[in-house]
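Single chain ahead, written as structure tokens, the form predicted on its own.
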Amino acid sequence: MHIVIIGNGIAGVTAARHLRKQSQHEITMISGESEFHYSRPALMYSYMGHMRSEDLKPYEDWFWEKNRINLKRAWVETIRFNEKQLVFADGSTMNYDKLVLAVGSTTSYYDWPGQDLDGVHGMVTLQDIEAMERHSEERLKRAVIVGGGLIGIEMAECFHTRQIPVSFLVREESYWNRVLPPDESTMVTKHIQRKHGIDLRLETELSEIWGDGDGKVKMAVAKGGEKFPCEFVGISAGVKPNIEWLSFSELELGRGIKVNDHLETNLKDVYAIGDCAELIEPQPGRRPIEAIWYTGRMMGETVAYNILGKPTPYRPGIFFNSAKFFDLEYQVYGSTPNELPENQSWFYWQHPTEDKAIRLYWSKASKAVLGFHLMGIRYRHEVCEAWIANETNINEVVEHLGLANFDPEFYEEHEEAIVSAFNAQEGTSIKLKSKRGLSGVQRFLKKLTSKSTARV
């Protein structure tokens, strides 16, 4: 059986290796953007000199060859389903068996004039950091990024770390105040604005940009006509599955390639994975698109069971996240809305000097702990989620608090300061009763795990 995978990131690698470990199947893996797979989280770190360009490889050159991996390079023009063919850019084709659909996101444009300038880009491909190196080697003097959220925040870093100048146009009033709460939205504001010195326009909005008569940026202008002069446009404004090239082929889909709980499409012999992949029915507090690593790594494994015919449904489990806006560390841990639903209550502490934040969340009705948001502050995820998986009730939670704290030895604890706003907001007499270490984290455990057994 020939097992084709279009698309080498990390959940077109992991699907790869886990059949690879399963089988003796042929497996080929093509991508028009690399020879090899990269670690794209890693990609701002080579662009701010961190790391070097074979730092971003997680394997070695000789890891597929020795695995009997194929690698193609080349781009997919269009797919012959009926045919179970593939058409590549430059004519030649190739057949499979069964085949993988691991083609990743593309950056949103929204039709601005000026759009296809030289030097406007996103940055999700190796290309995006390889045009950015480029034009910051050439002639760039300024940059402007349009749209916050965490790839808005990564390209704002890379250009501050090269003293390049950075406008960033954010339309929300408040920076990604669709997704963080307002306290913690405000936090990141500021942090942004008074730590970092970027120029950050909140409720400003791209209208358009100008070309310098021979084809560069030169312009960019906001609604209402105020210009930002510079040669570099960054499009942070949101990803999207990278599914245009299929629209016209009997594969459904919906915002993305939809699928079945095993990944299946509707087509026999298709399966779509990580980021271009919707979830028809997604599990219960997950969205139906999740263009995050880990899910992409965890459907990876989980297509290469169904495609050898051990059926595996998809379950990716209490949701969580974690990114960093500049040197402010930021975490979630299950479900965590920006507005508080009326079934449930929530508890906020803030640090009164620095960026530091904790904010609970529970059912009002059974108050069992539903979610942690965090900023400054590391939590354990496997203490978090345990919590969240039992339903462990949120006072018992805030008694044992210092359980989660993953921060390192001598890094200050707030959790006496958080326990005591907690008590006064709620009206609870709780003393807290563990702090971090890792020996009473592992008892912690265990003993969790020990009841979980016994309810079974």
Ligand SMILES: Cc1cc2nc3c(=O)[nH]c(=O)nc-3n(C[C@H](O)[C@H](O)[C@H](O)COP(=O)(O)OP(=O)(O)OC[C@H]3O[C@@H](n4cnc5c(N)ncnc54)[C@H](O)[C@@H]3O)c2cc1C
Given for the second form:
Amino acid sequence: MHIVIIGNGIAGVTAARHLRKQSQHEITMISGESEFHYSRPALMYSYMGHMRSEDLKPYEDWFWEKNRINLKRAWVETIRFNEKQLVFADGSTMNYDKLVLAVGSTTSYYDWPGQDLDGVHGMVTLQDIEAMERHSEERLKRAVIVGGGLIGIEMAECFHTRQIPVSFLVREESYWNRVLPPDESTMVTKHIQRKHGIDLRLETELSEIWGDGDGKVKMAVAKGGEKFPCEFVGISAGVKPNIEWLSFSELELGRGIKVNDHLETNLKDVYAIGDCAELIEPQPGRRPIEAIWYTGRMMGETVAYNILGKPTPYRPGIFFNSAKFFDLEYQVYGSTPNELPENQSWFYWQHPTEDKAIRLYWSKASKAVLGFHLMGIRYRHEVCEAWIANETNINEVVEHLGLANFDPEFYEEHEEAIVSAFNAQEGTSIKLKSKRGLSGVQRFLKKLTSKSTARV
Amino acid sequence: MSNKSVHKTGLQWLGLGLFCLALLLFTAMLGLESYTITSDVLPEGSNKYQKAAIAKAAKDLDFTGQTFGSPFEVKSAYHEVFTKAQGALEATFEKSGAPDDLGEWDFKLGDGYFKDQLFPLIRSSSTGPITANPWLWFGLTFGLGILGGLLYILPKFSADPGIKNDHIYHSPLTRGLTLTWRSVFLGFTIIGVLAYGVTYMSGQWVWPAVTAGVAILISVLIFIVQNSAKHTPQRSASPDMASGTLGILGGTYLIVFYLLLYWSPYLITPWVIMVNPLTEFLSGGSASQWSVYGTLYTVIVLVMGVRMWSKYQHNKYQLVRTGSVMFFQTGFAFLIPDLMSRLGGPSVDLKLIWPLDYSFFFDWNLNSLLDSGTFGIFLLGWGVALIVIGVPVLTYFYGKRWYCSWVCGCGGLAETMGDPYRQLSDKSMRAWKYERFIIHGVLVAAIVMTAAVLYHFFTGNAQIWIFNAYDIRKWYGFLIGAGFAGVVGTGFYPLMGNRTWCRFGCPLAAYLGLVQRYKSKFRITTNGSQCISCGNCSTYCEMGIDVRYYAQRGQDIVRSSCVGCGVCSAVCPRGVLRLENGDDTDQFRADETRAIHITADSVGIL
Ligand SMILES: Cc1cc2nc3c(=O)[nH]c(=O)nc-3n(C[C@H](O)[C@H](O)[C@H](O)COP(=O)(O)OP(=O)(O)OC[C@H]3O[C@@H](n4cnc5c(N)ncnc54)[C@H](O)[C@@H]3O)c2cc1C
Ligand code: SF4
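Rather than the form predicted on its own that you just supplied, could I have the structure of the form predicted together with the ligand?
Every chain and every other molecule in the complex is listed next, the one we just looked at coming first.
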């Protein structure tokens, strides 16, 4: 059987690895962007000079041959699903028995006048980074970044390292407040504003981009008319599944490629995973498209089972995510909405002087803990996940909060302060019983394992 | 045009300028002295006949009274004198034998004496600005260097907390070399050291040849038997060609420095003269080239330690750990030994452990300890206790980091002066293969060498079958002690990363590593599934561990080479890694199959 995977991002690669681990089928992985898999979230580090581009590759180049995963660098132009055949840009073809679409996402543009000018780029692909590098080397003196998401702030950090002044246009009244609760959003906003050379413009939207007559960017114009002279406009107003090239086919598309619980599309032997997949029935509380790294990895693993005849529904488990805003680390576990739902309570603690904060969510009725939202403090995935999965009472969680702390050794533990603030808010008199450290965690996890069979 | 380097303030530029000036003066001062030969400075020989022969030859050849411009000239002129004196004694011996019941070799002048006396001769004949004003020169080099360094470093404390690796791969100082260029440098250095080794062993080519044979054997095993020829690394330190120009320059400077220090100290007497007052003040004795090295080493660890503090302000583990290596270098390696010799006892570095301290069981050391009464016996017991109790126990509880990145002097230099180069360690599978062969090979060599030395100590018999204990130990000291630990180990910082010695060569690291790998509570845990495979951890691992390989699967990292510097955890942008001491029975956490990407019930299928 010939299994063909289009896309060598984290989704495609994870699928290929798990397929190889469990089968001897012929596997081919195709990508137009790069010959080898690389870590997309790490793109900024190559621009900033933290790493060379080859360091972004999680596997050495010989890994693929050794594991008999054929690599092909080419763009697939169309797919003849009836004939189970791919057609490449150069006209050549390839047949498949099973096809996995792991084609990722692309930068969203919103039909701004001037968006095709030289110097308007997203930051999603290797080619985007190369373009940023080229523009920086050639003529870039000021940059404008449009859209206050995670990619935008990474672009801002990139230019910041090269001492290129940035105007950062954000539609909302506070950075990323569609996702971050108000206090945290304010914290990040202030963090950005402290950065020299970053001009954060809240409640500002791009209206059009002007060229210099030679087809190069000269100016970004905001709604309301304010002008920002610049040589580069970075676009980060979100990404969208890369499916335009698949329209006009039998494949069922929505915002992304529609897939069922087993990651199957409407066509037999065709699967879709990662950023490009849209679940028809997502798990309760989850979105149909979750364009993050971890989704790609989990879907890649799941699809391998499904292709190999071990039907496995996609169960991403308890949500988690992380990011970094300049120097400010961010981690979440469970459900952490930016506004408090009716039936939930939350508790927020913020360090008096440093950019550190923690927010806990729990159910009003059952008191079960629902989520952890962390700024500048690291918490342990396994512990938070176990608490949420076991619907642990919030008071018990707070009592043992230290167990979750994952900050490096010698870092100050803030749990004492957090517990007393919690007591003050909730009128409880909880005493902190567990501190940071692996031994305690190991005991805790062992106890859980013996109590429930749900975990391995 | 964007700026591909970190912004520097005017003060920092001034600091950089002062530092460069200090380095220039430090280098140039080697040529500033002249050398006047008086009868007082002539070597005395080991008896009155040798003394007279040397004095006569010196007079005949007009050596005495002459002033030379460089140590080279002194060397060649003195060589003539020496040969003449040697010839005269030879002739006397032929004619009438040795007087006063002297043995033939006590009477004649052996070749080795020439080498031994060159350094004292040149040092004591030295006159000029440095001899006249050693403190001034100390100030102009050390003082100015420290001042410049601090001016450059201190403003960095005002930066925001956070990862500071911007432009490391843009800088010609820290970007490294391609695999090919690196191999060329390494190849030439190895061949050079082995070739010089033949001279060093007085023409005996056996041990250099054995060494070359072992090197070739290891390469054959790796390339052909283990099939690495097909697996050429893509992730070695290799931006375009040899564009790391300043790194090459820096590496070359360091290599030359070590060559002079170990094998031609007569060329660096101005440095010795410069630090002499300080050494006298501290220890009461006079300085040698090792005093220069010790002072320089300590100053570098301290100044670059301050830099480390500024770079990792946000990370308490780094602050404490760096403070620790600064303390152990200054106290244990630098001040305490001097104090000990001031008190008239044996002077030792109490934190050195065999087999890194390969001369611990040498006869002269054992004799000196045994002759020093209770204190000497205590020191002997202390050294042995560190080997048999200290290493296993502390490593069981804390991992090898308690030594390698908290206490050790080599580690101290690597973690301070070497920090800017940590990204240059080779992360490829091939490099890991070399590492395992070589480091365990050195451990075996150290044990064999020590066994031979002890056999000799207890039986008085230096000849073991066809091997000679003296030769073995001399070759080990030359190859491993000087060539590997010094020339390659430190000289290659800007070319192969800051832990080249610790990773590939140190036998103590190998021993600590075995304990860490098989019986220790220490591990690096990975935070569930949070890894985004970005590669910062692997890139900044000075030991060349591909941390990401484990992190992206949620595996704990239990590797013998990990020195627990904690930088992977410091640079991880997603808070994935933590150095921990836990329950060592939980070995499954480091299992390859540990997959926790999807929820438990689906993993059950695996
Ligand atoms: C700058 C940046 C930072 C990010 N940071 C984070 C983060 O911190 N955490 C996080 O969770 N997520 C992050 N993400 C999101 C994360 O990178 C994506 O969710 C993830 O890479 C998606 O993986 P994928 O395999 O689905 O698709 P992709 O990685 O996008 O791979 C798709 C591949 O398919 C190939 N392809 C597409 N169409 C064709 C065709 N027609 N023919 C041939 N090949 C084709 C493309 O060449 C591409 O290589 C970040 C994304 C970006 C851009
Ligand atoms: S552990 Fe951290 S630094 Fe290492 S690859 Fe993963 S996210 Fe990057």
